[in-house]
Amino acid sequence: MTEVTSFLQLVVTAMVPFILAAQGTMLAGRAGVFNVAQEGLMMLGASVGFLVSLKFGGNLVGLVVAALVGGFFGWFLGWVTTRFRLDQFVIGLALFFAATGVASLLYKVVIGVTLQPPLIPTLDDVSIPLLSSIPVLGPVLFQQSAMVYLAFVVSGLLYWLLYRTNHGLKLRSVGENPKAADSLGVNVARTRIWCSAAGAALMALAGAYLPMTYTGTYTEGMVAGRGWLAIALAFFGGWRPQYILLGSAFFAGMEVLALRVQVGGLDVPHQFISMLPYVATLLVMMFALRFARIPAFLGRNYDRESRTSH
């Protein structure tokens, strides 16, 4: 395996949590729900995904349950912010706290103190026949775990959903001008709630990916700020699935590159190298991104009978 190939393979592997969490953020955001609980939901997804896989056999079950639990949190966010119009930011932070607490608490209750933590098998690489034998691209893109394919497929589906379907047309209108959407019979509350739920489910999947790829077990702090970065990434990608995919490649690429530089023995303090991804992101934004647009109603609650909410 050439060095380039292995580098790119690492990048693609590292993209997955960014893709899933940022697409989740984007999906909810395009419907106007600004979720800020990514970091917590990813931890919850990691913990639940691991524990369920361990206790009920099989990563698939773990992933499904993690997505459901995450989805429940997202549903709650959507529900209280539409039904009671509670502040999205506050609820999001409350959910961040709650999810973080529950994640560790669950592990503590189920596993407890041990020097031999139980493990789940990590995801196997699935080679796609034919495609995986393309030079460079094959091993990079088509010899990965099922979650990698899932992340890309989800991105493609989201693009299709948002821009090619009637549901997408309605969905985006809810995040742009809910009053207009409402006046045409689009169910604003339902759209928001489900987008929020589905978005949070993706975030939980992003978290569940970590134990199933990097560790085989849940470790505290394994999310390590990637949830917060997912928010940045949603802005970076202009709240569009296609650019979020590109942005994930950029973020993951910078993350892996930063370490690569150290391995290559470059004599720069590693602290500076670790800043590289963030500084580079800002530089790219400065020079390349005049396009960044955010959903006009992002983070605001819609009240049909209020005069101020449009």
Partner chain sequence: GSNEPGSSTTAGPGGGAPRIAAIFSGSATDADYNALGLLALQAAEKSQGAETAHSESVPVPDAERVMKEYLADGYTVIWSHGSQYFEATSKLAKQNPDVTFIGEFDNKPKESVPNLWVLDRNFHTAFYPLGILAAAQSKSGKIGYVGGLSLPFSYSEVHAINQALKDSGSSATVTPVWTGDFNDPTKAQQITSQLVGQGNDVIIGSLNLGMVGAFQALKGKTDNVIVTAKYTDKSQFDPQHYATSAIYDFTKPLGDMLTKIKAGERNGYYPLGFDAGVSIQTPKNVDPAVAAKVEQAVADIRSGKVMVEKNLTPIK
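What would the structure be for the form predicted on its own, given that what you showed me was the form predicted together with the partner chain?
Next up is only this chain, free of partner chains and other molecules.
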């Protein structure tokens, strides 16, 4: 395998947490719910996914339970901001701290303090017959774990849902003009709550992917800012699933490039290398935000009785 092919394969592998977390952010945002708890939900997903896989066997079970736990947090965010019209940003930050704390607590209660943390099997690569033998593209796209394929399928399904179905039209109308959607019979509250839940489930799934792909165990701080970058990616992609999928390649590429430079033996402080993805993100966002189309009702609560926004 050539150096370029190896690099591109790592980029595709690194795209998955960005894709899932940013698509979850986008899904909730298109319904008007601005979730800022990505980093905490990914930590919680990583902890729950690892512990369930370790104690009950099987990565699939861990992924499912992690998604369910994340979905509950998202449901709570959607419900409390819709029912009581509390500030979405404040509740999201509270959930970030809560999820981060629960993630750490669960690990310490189940595993305790140990010098040799237990390991779980990492996800195996699944080679797609015929396609995996294509030069360059084969190893890069068709010799990956099932979660890589799932991330791409989720992106395609979200695009189809939003732009090819009547349900997607209703969902987008809730995030753009809930008053008009309400007048047409769309249940605005239910749409916001369940989109928030589904989006948070994807964020937790993104976190669960990390120990099952990179380390085989859970460590505090392993999300390493990917949750915050997922918010930037949602804006970078204009809150559209197809552009988020493409943008994730840039974010993942910068992450892999920073790691390659760090292990390449260059006489550069590792702190400088670690901040490269964030600097590149900041520079790109300065231009991308000028062209990004943000849902009109993003982060605002809708009061059906008074027909006003908060």
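Whichever C-alpha set is largest while still superposing within 1.5 Å between the two forms counts as the rigid core. Just so it is clear, the model here is predicted, and its values are computed rather than measured. Numbering follows the first chain given and starts at 1.
The two forms, fitted on their core, place the C-alpha of Leu259 3.2 Å apart, compared between the two forms.
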